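There is one chain below, alone, in structure tokens, taken in the form predicted on its own.
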Amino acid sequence: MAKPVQIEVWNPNGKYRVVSTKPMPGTRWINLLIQQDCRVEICTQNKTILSVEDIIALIGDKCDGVIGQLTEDWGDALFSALSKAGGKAFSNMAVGYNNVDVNAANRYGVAVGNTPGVLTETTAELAATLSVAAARRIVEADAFMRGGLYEGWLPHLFVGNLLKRQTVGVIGAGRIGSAYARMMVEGFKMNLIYYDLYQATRLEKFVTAYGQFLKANGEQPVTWKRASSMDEVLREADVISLHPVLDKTTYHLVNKERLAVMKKEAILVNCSRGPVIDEVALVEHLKANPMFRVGLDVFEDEPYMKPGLADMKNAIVVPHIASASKWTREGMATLAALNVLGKIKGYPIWSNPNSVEAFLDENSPPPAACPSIVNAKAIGLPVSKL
């Protein structure tokens, strides 16, 4: 059985043991639980990512809890090991848990915690950022400066595009990509088109009175439309950002056929979930369309790119770094510490997990709640009157 070569420990005589099974930005986190009475153990093992095996091992005959990460294979065999060590409680240092089986979790009673709340302007602004840095070749540009290819100004060099007046999509206008729309509306007065299952209502009132307001002021007002399909979105915006859930009916959301429907210097983000796109299909429209342009925060099966991704000039490729904000990853720590350490003091679950400041303050206590248990209905779990 694999064994992890370094353990840090804190507060060696707490009470309760909780594992970390990596470092996490921050000590806040650490402090809140040593106040609580935990001995906080940290695993420091040089492996980017931790097997089963290695976790078994973390987990040992007595543990109270554990923080874990988003790239950790959490099903029967951990739950049943944390379950038999005396756990009652997991978090994932992340707002997705697609990496957790929650029904394996259920039968072993082990609460599953995440961190939504915490990310969403973070992650938008790195979609938006990818969407400029994608407009404008800056990442080209950049390689071109560093390779001592440049000579002087010329016309036609790295020439963009602009997105001042152009259309912007968004698939998936929950809270983070109405954050990312707001963003780009209201930085490059662009129009707006969205598909959602649900109508973003906040999204189109604010919309519409930023137009009223650009109207006021002697300018071309900006739009807003729902549109009845992604396609739509797809055809008609010249920038589209995908921020869509990760479930059966969203992988390869983006294929062939819709890499094919869309503008030819169009700007394809994903700050989402790898799998939406279909990365084999994406490389070969790349190949044919080299003013296509694509933004890619998350892959396909990460670590790794399909082959030719990372020859693509026309891609812009970044190691899932949307979150990777000092505050936020700071934030999704404090959360993912306090999710394990509520279940342990047997606190009930907070009534809103998108609203999180309450625990994030580091000038007061934070409430006495998890802060977001996913599956805090199936095992039964109370929910806050704070």
Ligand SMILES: NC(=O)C1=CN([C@@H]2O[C@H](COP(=O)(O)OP(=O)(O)OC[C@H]3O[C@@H](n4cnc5c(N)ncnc54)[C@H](O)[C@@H]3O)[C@@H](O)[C@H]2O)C=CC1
Second form
Amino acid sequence: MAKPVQIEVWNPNGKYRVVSTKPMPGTRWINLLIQQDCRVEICTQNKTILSVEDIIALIGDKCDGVIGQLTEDWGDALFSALSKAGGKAFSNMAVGYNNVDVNAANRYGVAVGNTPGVLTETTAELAATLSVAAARRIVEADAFMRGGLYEGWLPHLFVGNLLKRQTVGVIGAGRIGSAYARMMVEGFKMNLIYYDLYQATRLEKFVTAYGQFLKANGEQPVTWKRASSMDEVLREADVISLHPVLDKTTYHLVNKERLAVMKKEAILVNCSRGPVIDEVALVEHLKANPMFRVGLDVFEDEPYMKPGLADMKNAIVVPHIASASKWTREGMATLAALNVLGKIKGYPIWSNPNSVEAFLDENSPPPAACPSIVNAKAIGLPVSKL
Ligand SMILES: NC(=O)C1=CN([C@@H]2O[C@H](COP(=O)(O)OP(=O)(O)OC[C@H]3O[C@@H](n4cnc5c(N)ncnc54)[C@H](O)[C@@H]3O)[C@@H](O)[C@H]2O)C=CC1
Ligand SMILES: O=C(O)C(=O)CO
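The structure above corresponds to the form predicted on its own; please provide the structure of the form predicted together with the named molecule.
Every component of the complex follows; first up is the chain already shown.
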């Protein structure tokens, strides 16, 4: 039996008990729950990743809903415990929900929320940052400077790659992949090649229109191509950024064979999920190809890196911070809380989970709807007419 976990309680006499497995940024999410008669319990235990047993202890005998984190294993054990405690609402504070067994949630009739729409640009900005930092060897150069090694300007010192007019490749051109593509095309006048199961029509239109604008101004237009295979992107692109969901089809999508297809001086960025890359194969590839560079926000066995990765100068590694802007993280907390609250109150689901501005406007009350429930159809939740 796990020891009781430490909690902070808001509005102790609230009718509905909502648990958050972590303190989350901002206070609006707490206030919105309190205003709707919720007792809010926030786990303050000094432990980064809570175990299933810890969360079962937090859920206790009576719990109406839980806001959880992407590091937690939301499977049968937790949905069963939540259901036994009378709860029918769960939300990840994340857009990705590969840590959640949605079928298990369906079996217990528990709604599963996520937080799209508020983190798209913030995450794409980090992917763009890693792309530029890798191209221009920023982290290596910073370490060199701080190490007192700089003796004066030299023609060969930290020579990197120019992005302008090169080709940017995007694997998974959904919300974040498309936002990243636009940044790289517009910011660096890169040509685009992308691979996705679906056509990214809006992205294609954007690149076409931007190309026409450049042409009208006497500049070379940018181009786009939808690749018929992922290998086509890997072969042709100079910078490749990974933005698919993590599922069975994308596990080790980038493996030894696919790394070998890429240009020797290519840049690979991953802000999706670690297991999309075979990290052991990546370390070998980085060792064998010193001009190949990577920018990684996510890792196969978080919080760990595969042996050898930390020693590679041609790798930039940051700790899963792609969505870490204040506005975004506060917004994610708000959306997760409103998913749980909406299910508790019996609200319908919002008709367009990608357009969530109405929930984020601090000056007006949020709509009476759940911003984004991924299993709404499976558990029979109606769609809002608002
Ligand atoms: N590093 C971080 O902090 C963050 C990571 N993420 C990750 O990014 C992922 C994507 O987020 P969004 O863009 O909002 O999702 P999205 O659903 O809008 O886009 C995902 C795209 O991947 C495509 N896709 C799925 N399987 C594929 C395959 N086998 N090959 C090629 N494309 C495939 C889909 O068709 C879709 O267009 C999330 O699921 C999450 O895991 C999201 C936010 C922050
Ligand atoms: O939202 C997600 O999926 C993340 O990885 C963190 O923002």
